[in-house]
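What follows is one chain in structure tokens, specifically the form predicted alone.
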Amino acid sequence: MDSSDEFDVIVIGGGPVGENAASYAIAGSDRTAVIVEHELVGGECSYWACMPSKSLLRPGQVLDTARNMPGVQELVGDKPLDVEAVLARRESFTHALDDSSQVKWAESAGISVVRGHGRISGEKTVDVDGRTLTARHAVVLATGTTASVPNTPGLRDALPWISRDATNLHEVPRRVAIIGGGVVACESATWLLSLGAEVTMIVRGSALLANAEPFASELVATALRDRGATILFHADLQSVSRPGAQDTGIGKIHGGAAHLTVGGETITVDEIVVAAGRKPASSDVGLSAVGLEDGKFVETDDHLQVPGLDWLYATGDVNGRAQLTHMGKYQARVTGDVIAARADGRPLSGKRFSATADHRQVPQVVFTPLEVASVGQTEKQARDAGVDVEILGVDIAVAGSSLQQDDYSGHAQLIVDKGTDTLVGASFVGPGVAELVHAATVAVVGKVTLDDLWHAVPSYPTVSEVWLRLLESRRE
């Protein structure tokens, strides 16, 4: 066997999850690792998700703040965003889909990169387009997920945009239909509206962000409507017709007008964005070769090991535990530490060797006109889990929020376990509340009592003063 085909650790998938798993597995050692990637090293987050989406969202946030700030609003007036400049800034973050800097980072960290499609072919072996790689210690699956496109008559033939097109748009459609009401749908609607598109959201259910607190769903819907969005709830997309559909490339309008039949009515748009969920990218990675089911989420224990296969790990979105980049990177750190400890013959006795944060302690921020920042359980989830809960909720109306912008509107809510007097969940909705959620995350993970939180004094004048208002709402 060629020694270049043997590594201590093989990682299939070169996104931030795979990069972290490989890095942690070999850190401070002479172990070797290789990343196998069939697209771009840096993965979905770097080129098609987190980075481009947030770069598209930020200019609209800044403009919205400016329009509600005396002394600045007079300069801005009703001027729209400079679309060309916004897209150019997006390109600066995605490097125009050039991953050379990510490859250089991997190599500088001692991680090899092999281009091609990796498939598990047997115990500790991975086939990459005919080349066999062998792992001494571990194989890590970090292949993530891909967008799902429903089998609605005519929809797939219409060549709709998926999230990759929406984040890498090069043309702004005048009229857009967004199918879905989740995170991708709401964030896409936000930046498309800010770039001047007419947006219609087609939502099967009764609310946006169905997994969030109801008040968050309502506030986001109101904010999007205030900015011009049309939102159709309980909407049944029956069929799609687009005679002039063309594959013009990612982020370009895919042909002529599309006609969508919704509840017996016809909606005509220039582009369709499908944001109807994601599926694991596991249909062609060789799971069946080791007795697992192709195309499914890969079950793991809290060491991120696949049960019954002590050499195989699945980390990030592909295991279905918490489909968020920061949670995937968290799992990857655990995975890498576990692999390193086992390779060194060390016990897995420390807390850092078990992934527990994705058990009802997951933080998340959704970036719409009003940020939605949350951690842990919602009220419904806590009650369904049998927790005896107390709800503390207040509008965000403190000195810091009024100073931030004139029309500040927001709400905060804590979910308290009465039995332990600790937080099991928190949600904040409003401009700039993303920075509040980490304090809540520390409180949830650390099981900090509300008595102790009285002594965590928020700085004045900041939006975080809402913590004091929440505590005061239950003061005897």
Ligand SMILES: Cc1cc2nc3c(=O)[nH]c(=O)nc-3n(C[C@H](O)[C@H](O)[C@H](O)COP(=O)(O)OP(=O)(O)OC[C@H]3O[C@@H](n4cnc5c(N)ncnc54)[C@H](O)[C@@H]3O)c2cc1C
Contents of the next structure:
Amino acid sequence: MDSSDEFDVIVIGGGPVGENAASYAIAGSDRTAVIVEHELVGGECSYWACMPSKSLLRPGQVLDTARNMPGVQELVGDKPLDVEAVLARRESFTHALDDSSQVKWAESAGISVVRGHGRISGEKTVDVDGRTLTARHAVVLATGTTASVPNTPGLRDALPWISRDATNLHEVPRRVAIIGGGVVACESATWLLSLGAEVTMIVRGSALLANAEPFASELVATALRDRGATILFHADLQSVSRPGAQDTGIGKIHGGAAHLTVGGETITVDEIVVAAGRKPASSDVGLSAVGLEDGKFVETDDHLQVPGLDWLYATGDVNGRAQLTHMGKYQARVTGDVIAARADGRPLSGKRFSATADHRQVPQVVFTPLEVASVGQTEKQARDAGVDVEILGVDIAVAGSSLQQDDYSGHAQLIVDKGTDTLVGASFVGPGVAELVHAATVAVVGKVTLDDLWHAVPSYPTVSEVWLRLLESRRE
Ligand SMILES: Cc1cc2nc3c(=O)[nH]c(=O)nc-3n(C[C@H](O)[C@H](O)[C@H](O)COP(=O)(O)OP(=O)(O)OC[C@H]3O[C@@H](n4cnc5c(N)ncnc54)[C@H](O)[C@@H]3O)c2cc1C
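In place of the form predicted alone, the structure of the form predicted in complex with this ligand is requested.
Next comes the full complex, this chain leading.
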């Protein structure tokens, strides 16, 4: 074997998680690492998910704020967004799908990049399109997830958009049907509405954002309807027909009109966005070569190690623990630290070697017209877990929020464990609440008592004053 095919650490998948795992595993040492990537170094997040979606959402938020701000609203009036400028700014974030800057970063961090499809072929070995790489210490699987497209009659033949098309759109369809009611569906609806599309959401269940607090789901549904969305709940998509379907490329309208049969009625649109969940990218990565099941989320312990295989780690979306970039990168830091410690013969003593935050301490922000920022358990999750729950809830109406924009509306809720008087969950809904969630995360992770929180005084006039209102609501 060529020595250039031997590395201390092999990472399959060069998304945000693979990059961080590789970098932490070799930092400050003479260890070597390679990232195997069959598409773009930077992964889903950089080119197809977080960055393009948030760059498309921000102009709509700014316009909303401007329309509710005397002195500015007169300037913007009813003017729509400048679609071309919004898409050009999106391209500046995705570098027009050119990953050379990320490859440069990897190389500058001492990480090699091998282009191709990686498959585990045995213990500590990875096949990349016929070339065999060998790891001295560890192999990290960081292959992420891909979009699921349901097997509804006619749907796949209609060549619907998936999230990659919606985030990388080059044309705004006049009428869009979005299939799904989760985070990707709600965020896509938000930017498509702000870019001028007519949006119909086809939701199988009875609520948007089914994992959020019910009040959050309702506020988001109202905000989307207020912006013109039609939302069909309990909607059964029976079939799709699109005689003129055409593969015109990512983010371009895929042919002629599509006709969707939903509960016996026909809906005609110019494009369909399927946002019906994600599946692990684990069906063709060689799991069966080492006794694991192909195509499933790869189970791990809190060191992100696959049980029974002390050289194999599964990190990020592919392990199904928390499908979010920040949580994947957190897991990657743990993975890299564990690999480094084991390679050096150091014990795994200390909190940094276990991804404990994956358990009931996960923060998330959904960037809908009213943002939904949450951490930890919802009321239902806490009750199901046997927590003796106290709920504190208030509408967000403080000096900071009234300054933010006219007609500010939002709601906040804390889930308290009465037994320990600590916070186990928090949800904030409203314009610009994303930045509130980190304080809640610190309180949940730090198990801060509400008695102590009383002394964490929010600055005036900020939206954070809602913390004071929440604590005051308990004294009344
Ligand atoms: C539309 C959308 C918006 C999102 N917005 C946010 C957000 O705002 N905030 C947030 O925290 N999360 C967001 N997410 C989730 C986020 O994108 C993922 O959690 C994150 O990308 C996971 O990182 P990862 O490195 O595990 O996987 P990925 O980013 O999917 O990277 C995996 C990499 O592995 C490569 N790969 C796969 N198989 C192989 C193989 N066999 N050989 C070689 N290479 C392979 C892929 O090409 C890819 O580059 C969003 C997701 C979507 C779909």
